[in-house]
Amino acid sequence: MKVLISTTFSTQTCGTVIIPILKAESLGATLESIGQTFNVSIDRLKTDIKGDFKEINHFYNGETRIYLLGLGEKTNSNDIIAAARNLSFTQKSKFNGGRIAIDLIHSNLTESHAVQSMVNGILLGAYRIGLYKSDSNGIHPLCQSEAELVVFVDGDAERSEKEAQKALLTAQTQIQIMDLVNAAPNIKTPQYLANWAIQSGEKNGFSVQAFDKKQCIELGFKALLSVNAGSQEEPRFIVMEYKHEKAQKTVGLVGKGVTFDTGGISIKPSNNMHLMKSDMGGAAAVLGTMELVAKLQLPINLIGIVPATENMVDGAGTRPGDVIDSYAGKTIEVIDTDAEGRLVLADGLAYMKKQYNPDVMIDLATLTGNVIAALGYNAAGLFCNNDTLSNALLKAGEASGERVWRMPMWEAYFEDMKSDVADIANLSSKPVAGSITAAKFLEFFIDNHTGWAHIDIAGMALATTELGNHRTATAYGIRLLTDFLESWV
């Protein structure tokens, strides 16, 4: 499919046209400017549409249906996209044909991110969740390979080209990584996710190594293979590289990359277990990010790291109590074969400090509960050491709308992890700020690394929305970490 600008507006060769509308003063003056243009009652405009979030009305001019989009009060890129997102998913069966045009010329909707913003979540809307179901009828129209998304502006229609195609890029990415985090762990192994970084590699122009067992064994990733110890599955350490010319900064990703996480021998309740192959929801970001990074093609240099496993129930698994090494050369006590991703994310942390010391390191993970229940389901929580890097990392997530909300460091909760028997226990010996002592075990990994941040997105990588009856996949991340890295170039 296609995104295209222009600047003369026309419904002619539009089945659909949506415009979207803020709950502000100026919606009266728009809601007359839509109904002269369009020869509809204004006041049965003014009666009838508020502008609510979400809210959807829509009218026909001749054979093209317009829809006029409720926004609210919000201009959060996320609410316009999760608003946009909504009418293109319910509404698709009566989209007439395969063009629809984002009307901004009519709209109120002034923000300098709404040609992204509406195109984001009109695209993302065609999502299909359906990956294994024999019945293919419902496809979106924009999925036809003939259809064509138009975008009129009464602007810069070069900016808004450049935003539409970033918005194309960018959701069909997320569409990608939306596909990988729900897909059935039982196809979606370390291998799996190592064949998808390859070919993501060779079509988007970086490269790619992916670590077997073997080589796991002669590097040295003795965390990643404790957690690996319980199942059948082999592990992966996925290491990928997109370098630029002109790149003038190294940034390092480092992605939790459990595939299936039982909890191991202190095993999970089964009660939404299901859920758990999205585990590797920090890795997905992370390869998500690659691919988008290297499309934009930003002008810096990118390592990704994703440690890749299913953690399993097995004699063979690590026990509780065991003291296991780690890449690091550091010893671990494992009070809890259930906090596991910190165990991989310290072998990609330590590899990635040794191999590459990037000017900056960030790992995503999802990693704790008590994150949730901290700031539960609208941000991730940062943990960083470097103020600059913290409020890059905020300011990017405002602007995004995938928030992060920093949380505190202090040395103090360090000691909650001390071991009488290993360097450190993988588990606080206290049932309070978990999310914080587990960055804290983390932060012993990074050998001393000044400008590391960790994100623990548990809340935030599934999510309930209109494209499922379940919690699916958001893509989260993609979107904050490429608007980071735009503006730390």
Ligand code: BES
The other form holds:
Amino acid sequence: MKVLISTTFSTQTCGTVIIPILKAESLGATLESIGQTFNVSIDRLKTDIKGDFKEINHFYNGETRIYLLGLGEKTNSNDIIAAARNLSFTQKSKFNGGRIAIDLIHSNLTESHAVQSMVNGILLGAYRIGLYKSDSNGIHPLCQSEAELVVFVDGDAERSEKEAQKALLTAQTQIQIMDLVNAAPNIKTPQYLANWAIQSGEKNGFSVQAFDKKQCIELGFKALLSVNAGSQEEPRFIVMEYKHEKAQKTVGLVGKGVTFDTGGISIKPSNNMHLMKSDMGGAAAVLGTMELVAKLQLPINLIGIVPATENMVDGAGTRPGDVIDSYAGKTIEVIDTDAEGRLVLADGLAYMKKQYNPDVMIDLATLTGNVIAALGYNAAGLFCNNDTLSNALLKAGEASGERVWRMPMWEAYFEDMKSDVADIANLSSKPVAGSITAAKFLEFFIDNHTGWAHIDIAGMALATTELGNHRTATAYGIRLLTDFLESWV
Ligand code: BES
Ligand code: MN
Ligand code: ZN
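In place of the form predicted alone, the structure of the form predicted together with this ligand is requested.
What follows is the entire complex, opening with the chain shown before.
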């Protein structure tokens, strides 16, 4: 599959042309020029085409099917991606014959991220959710090896070329990561995550170590091991290192890798429990970012850590009331075994700080249902002890459309995490502000690092889309972190 840029418009050899249109003042003039270029009735275009979000219209120009894709008033990259992806997915059976083109010359979409967003969205529409279906019908035309996506642009072809290649690499990584998050939890074991990392490292040029259970015991990942106690599957502590010779800064990423969360002895209700296969969404964001940063050869040093385990129900499992130890040497009273994410992250963060002490340390986790109560499915919760870092992440969130929203971290919240018997409890004594008290728990394990951010992505790892009946993987975090890292080098 190839993505090409062309500054001269021609429908020749294109079976499909997609023109994104914004519902803006410029729409009238844009439709006039489209009518003239393709010799179709301007009046019909003007009555039929509103430019609403995800609106799809088409007409023919000879053998070529020309789509007008409505974007509404939205210029946010995530919305453009969603609209393009929806068209690419729903229209794939009609994408036959020749190249598929994105036409930005006749479009009124002029945003600087237009090429990236459109290419990314059209490519993501090729994603197949049916990982385990016996028949492999319905392969997207863009997935054929000889497929070509051409983008017609005005102006700076060199810049567009870069943007298009980045969008291609991004989409390829996101699709791998969506497969990983959507993978069944009996298949996606901690070892499976480790293998994924090892293979990606070999292919893209970063080093990977995956500590097995014996090594985890030797190294003292006691909080991770306590979550793993009820599981038949061994834990893995995955450490990835990407180095660049021109790097000025080192960034550390830690991702929650709970491959299935039953809640443990504090068992969850069975409603939608199957979706807890996505409780490694933070790990997925870290794995995907490692891969994409290596592909893009960003001039930065990047460390990725994924503590991976299941959280299962078993006689050998940790009990509510148990007191456990941790890599940091701090004791934890486990009030609720369903608050397991913070336990595995405690070891991940403490190890990151002790072994690498990176300039910046960011963890991502599907950590609390409570962050969904606060922000819904539109933004991840950002908890940060550094204003410069926080602002850079907020900015990357806006630019990528993978939004984050800052939450407070006042010391008063820590009071509720105090244990009567141990150094800290894993659950607040009050049933309020659950995402904040979780963040305060994590802060206890960063050993006073002054550039730390925690991103609670519980509401963002999955979304309802055109792909199917259930919520499915979004690959959230990869574009957010990559945009952030590009700005941070
Ligand atoms: N993995 C869950 C959080 C979650 C909830 C992710 C919904 C995605 C969607 C986490 O391990 C958990 O169980 N959190 C508890 C914390 C509570 C016991 C303090 C929760 O949110 O209820
Ligand atoms: Mn849980
Ligand atoms: Zn969990």
